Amino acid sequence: MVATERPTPPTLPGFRLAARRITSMPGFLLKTTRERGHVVRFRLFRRYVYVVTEPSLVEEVLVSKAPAFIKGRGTQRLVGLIGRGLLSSEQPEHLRNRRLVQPAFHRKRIDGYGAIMIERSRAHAAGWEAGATIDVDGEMNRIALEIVSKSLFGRDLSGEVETVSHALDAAFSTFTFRMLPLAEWFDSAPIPPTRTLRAARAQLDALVYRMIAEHRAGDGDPDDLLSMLLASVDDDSGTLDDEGVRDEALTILLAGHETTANALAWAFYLLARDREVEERLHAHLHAVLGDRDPTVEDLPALDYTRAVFAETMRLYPPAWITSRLARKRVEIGPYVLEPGDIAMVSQYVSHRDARFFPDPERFDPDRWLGAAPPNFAYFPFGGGNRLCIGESFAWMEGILVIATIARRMRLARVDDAPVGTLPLVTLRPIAPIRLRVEPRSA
């Protein structure tokens, strides 16, 4: 019997991928897949990197064939900052970690967080003077950090925002270096990127271990996430030690505010650049809310606000790329990945597929008021057993923060210069998004 030869996707030399500056990577991957097809591979040494954007094959990577993969290099290199919590752990630890954290994201508890989301948004907006220019990304960072810390840890970290932001900025500044081949060899060397990461981790550790000590001393809500982690019992190893609690708490604290803050900043950036959509949002909020703030009960009626947030995450997905390392031979569609090959899926690229999103660069919330695109043509929160545990929390936060602020004011652009992206761990703006606070017109 003659073996059938397996098809191979368009194959490019690895230097075209490896030599790219990180800031150009999203555009390069988008251009490559548009020119070469929905599966493209790059040869790196003896292994291949497969860039997969066909929705059915993305689903195989993230869901049906997920056991054949482990997290990619990007997530593995985050361990030096966040430890081995929910984001960076592998099975069976990941399943254990998810079970420990899951109760904090139960639907009834998430509904209770809505009041905090609205109150923090209202408090910050009240401090913005009409005519003032604000850095929206910085403001959204503050709001999101205060929301996640108060909701999940029972702590007001408003006084720690600068500490957390500075530490996170410093840690992310080392990411490009830490992704270089053989960078692991320098993890213990006293070179600038290593010293920077250690200093950032020390700042974050001091904050989290202080919260842990306060909770152990009885100064904490017995029902918040930190208390749940401290009281948790694992079948194999008993209760989590302080380091295990630290890893989970820091993962949730950083991932829970960084991603949503970026999405909210991009939302107001897009609204400021499209007056028609902005005015429609204001009319929608007036029709639903009148002159009051939203509540959790308003969420079903805030369909256009949800569409604005969904469209923002289509164009600027907070997690813009995900990679998986094949740990055994696995078939993805007609293609075979060998152990050590990498499957790379990019939300930034997939979300711009003109087959599902006509005129894909256009900001058009109406896309989300009709039929939904196919599964995994749109996946801002990932998928499968790695689906973001805070997805419901993030959707509620995005809708309620946008509604609370946009009901009161408009944030208008200061100039016409576009703001580019800084695609590191998340899709950050490369420069501050500066917008002017203006009263809402009638």
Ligand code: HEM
Given for the second form:
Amino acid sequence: MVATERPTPPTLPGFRLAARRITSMPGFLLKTTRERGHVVRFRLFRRYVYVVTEPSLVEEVLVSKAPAFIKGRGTQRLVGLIGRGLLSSEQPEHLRNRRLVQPAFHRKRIDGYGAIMIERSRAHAAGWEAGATIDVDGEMNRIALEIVSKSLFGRDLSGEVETVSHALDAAFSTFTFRMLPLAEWFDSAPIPPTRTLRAARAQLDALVYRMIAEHRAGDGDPDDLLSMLLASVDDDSGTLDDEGVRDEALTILLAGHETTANALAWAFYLLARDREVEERLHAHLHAVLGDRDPTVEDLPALDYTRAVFAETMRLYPPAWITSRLARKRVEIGPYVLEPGDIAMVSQYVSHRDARFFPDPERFDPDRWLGAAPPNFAYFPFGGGNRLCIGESFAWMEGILVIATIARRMRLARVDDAPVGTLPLVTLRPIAPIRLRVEPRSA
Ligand code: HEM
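Pass me the form predicted in complex with protoporphyrin IX containing FE (HEM) as well; I've looked at the form predicted on its own already.
Next comes the full complex, and the chain you just saw is listed first.
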């Protein structure tokens, strides 16, 4: 019997991917997909990198065929910074620890965090004087870090924001180097990227270990996430040790503020560039809230605010790419991936698919007031067993922060220059987003 040939997608030489500067990567993947199709592959040494943007096949990678994969190299290279918390661990530790952390994200608990989200936004906005220019990305970073640390760890980290930001900036600045082929060889060498990463890790470690010590000394809410993690060290079940608590806590602290802060900064950027949408948001907030701040009970009525946040994450998905490494032979659609092949899905590319989002570059929150797009045409929070544990937290935070700030003021653009993206671990703005504080129109 003659073996039937398996189809292969359009195949491009790997140097076209590997030699690319990181800043041009999202645009390059988008162009390649538009020109070559919704599955394209690059040959890298003896393996292939498959770029998969057909929704049903993205579902296979993230959900139905997920057991055939482990996390890709980008996440593995983060271990040097965040250790092996939920984001970077593999089975069986991942499932065991996910069960441990999950109660902190139950609906009822998240509702309780809403008051902190509103209070922190109000406190920061109160410090912005009319006419002043603010770096909105820096401000959103502060708000988001304070929200996650107060909600989940019962700690006020407002005095530590600069330390965390600097450590994270320093660590991310080494990311391009650390992603180079064979960079692992230099992980112990005393070269600048290794030294920078170690220093960043030491700073973050010191912060998290101090939080742990304070909690142990009785200074903390017995029901918060840190207490839950520490209880699993002390119950002798062998689930977590001190280092395990540090990894989980640091992962939540970083994953829980960097992403949301970027999404919020891009939201205010897009609003500042689209007067019509901004005015519509203001009218909607006025209709729902009058002259008061939002509460968690207002969330169902804040549908247009939600649409603004959803549309922002379509155009600027904080997690812009996700990769998985095949650990065994696996079929994705008609294609066969061999062990060691990589499946890449990109929210940045998928979210610009004109089949589901006509005129894809247009910022149009109205898209979200009608029928939803197909599954995995839009997936800012990933999917399957690695779905973002903070998804509900992030939606609530996004809506409440936008509503609390935008009902008080406009954040207007100071110039016409567009701000480009810096696609590292998350999709950051390449330069500060500077906006001017102005009173809201009546
Ligand atoms: C707009 C905000 C956010 C976005 C866009 C986002 C996006 C994502 C994505 C795409 C993943 C999956 C990564 C993968 O499949 O490899 C993920 C995982 C994760 N996120 Fe988020 N995230 C956000 C906010 C948060 C928040 C607020 C928290 C915690 C407070 C959080 C904690 C985590 C954790 C711990 C994981 C790993 C989950 C696991 O593998 O079990 N994220 N996030």
